[in-house]
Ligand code: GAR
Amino acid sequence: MAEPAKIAVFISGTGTNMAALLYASRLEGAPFEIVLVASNVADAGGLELARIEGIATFAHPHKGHSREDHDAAMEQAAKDAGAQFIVLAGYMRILSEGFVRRWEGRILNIHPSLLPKYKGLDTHARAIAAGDSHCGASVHLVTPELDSGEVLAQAKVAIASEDTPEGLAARVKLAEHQLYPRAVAEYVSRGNDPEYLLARVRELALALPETHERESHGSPGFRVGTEKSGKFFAHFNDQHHGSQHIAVLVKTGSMDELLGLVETQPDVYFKPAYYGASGWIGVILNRPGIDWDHVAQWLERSWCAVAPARLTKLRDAADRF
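Let me have that sequence as a structure, single chain, the form predicted alone.
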């Protein structure tokens, strides 16, 4: 089993969603652990709960500090705790754009509406006023635009004719406590999910000109050219031939380059047992902090190595403009 992902939870109040995450993290097989609970409110109730449960805490009131300076202090605390993800749980601060950019794809939030409906505040009152049959909660990635990141999971809650915003909020909160731990667990596990990793590789590989997918030795592979005469430029490797890695195999320029990369960056590259003798290198996908731009660059380079000259010439010409 992979090591649990380390998360820092940011709160501003009682921390009920933080508590749901904390107790879920202690169930057998949980894929994440909380390494820090941090708050912009020194006496936030959730901090005391975290302390009782033996979780490291950090408080840094935002008053008197610029948004960027306050974010920098919170970010440093998360880094010092070894956090790989930041999970917002009732954190009543809008994060600065620089902070969000640095943690892109690694900050999650829960919002009390069925996004994209009712971004911002007063979500329950707005749902009731609109005559909606349901409201609910959404877990989403945090982006610089408020409540606009990719929605990862949602839970619906029925709206009764006699509902008040307060009563509806209480029921939605119960749904949040069920939804958030599951959504966080699924998201942080993506890096070890072969289906998710293959889907990402497939998206990048098939975006290149005149490519198609074909199985090779029982594994997905990607070729450039016609169905009849195309050449492989990538293979997906799911712990095959005794390897512990989930990887994409791509072509290097030489055996010296392959061996040099494996020797200097063994956490990123390995020599495949079956393909390595032919100059193919494994780019490890099931590792923390995977850089998909880096994977895309390798796929394009490998594509260029085997693509027909008419395609590479067109691509070179396009790049010049």
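Having seen the form predicted alone, please provide the structure of the form predicted together with glycinamide ribonucleotide (GAR).
Since only the chain itself is given, any partners or molecules it might have are not part of what comes next.
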């Protein structure tokens, strides 16, 4: 099994979501571990709980510091602890754009509403005032725009006619404690999840002109051209023939190129069984920090190598504009 992902949790308050994450991380087989709990509030309740549980903590009050400087100190602490992801759990600070950009795709937040409804504060009171039947919580990726990144998971909570914002908030938190550990677990495991990786490859492959999916030897493959006479330009491999890789196979220009890439970048490429002999190279997908633009470039190159001239000509012409 893959090593658990290392996460730093940032809190400002009671830290009950952090506690839910922490105890979830201690269950058998959990795919993440908390390496740091950090706060902008020196006496945040959650820091004490983390200490009792033997987790490293860091407190850095924001007063008297610019947003950038404060973020930089928090970021350094996360890096020093070896964090691969930052998980915000009731961290009531808006983050500077530079910080968010540096962690893009690796920073998550939980927000007490069913986004895109009710971004910002007072979410429970606003849901009650609007007469909504439900509110809830959303786990989302953090982007520079507040509460606007991709929503990864949501939990719904019914609103009762006699609800107060405080009572409702308490119930929403119960739901959050179920939702957040599961959403974080799923997110950090994506990189090893063949279904997720196949979906990404499929999206990129089928975005190329005149492509379709066709199974080949029991594995998904992608072809260019007509259903009748199309040719494969990519094959998806999930740990085939004893290999530990989840990979997409694409066409190289020559055996020399294939062998050169495999030799110089063995963490990115490998020579697949059978297919390798005819110039297909494996681009490893289940590796940390995978660059999907790089995968897209390979797919396009492989598409160009096998596409009929009528399609590549059109593309060359389009490129000239």
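Numbering follows the first chain given and starts at 1. In this text, the rigid core denotes the largest set of C-alpha atoms whose superposition between the two forms falls within 1.5 Å. Not measured: the values here are computed from a predicted model.
- Once both forms are fitted on their rigid core, the CA atom of Ala277 lies less than 2 Å apart between these two forms.
- Its Cα shifted by 2.5 Å, Val41 is compared between these two forms on a rigid core fit.
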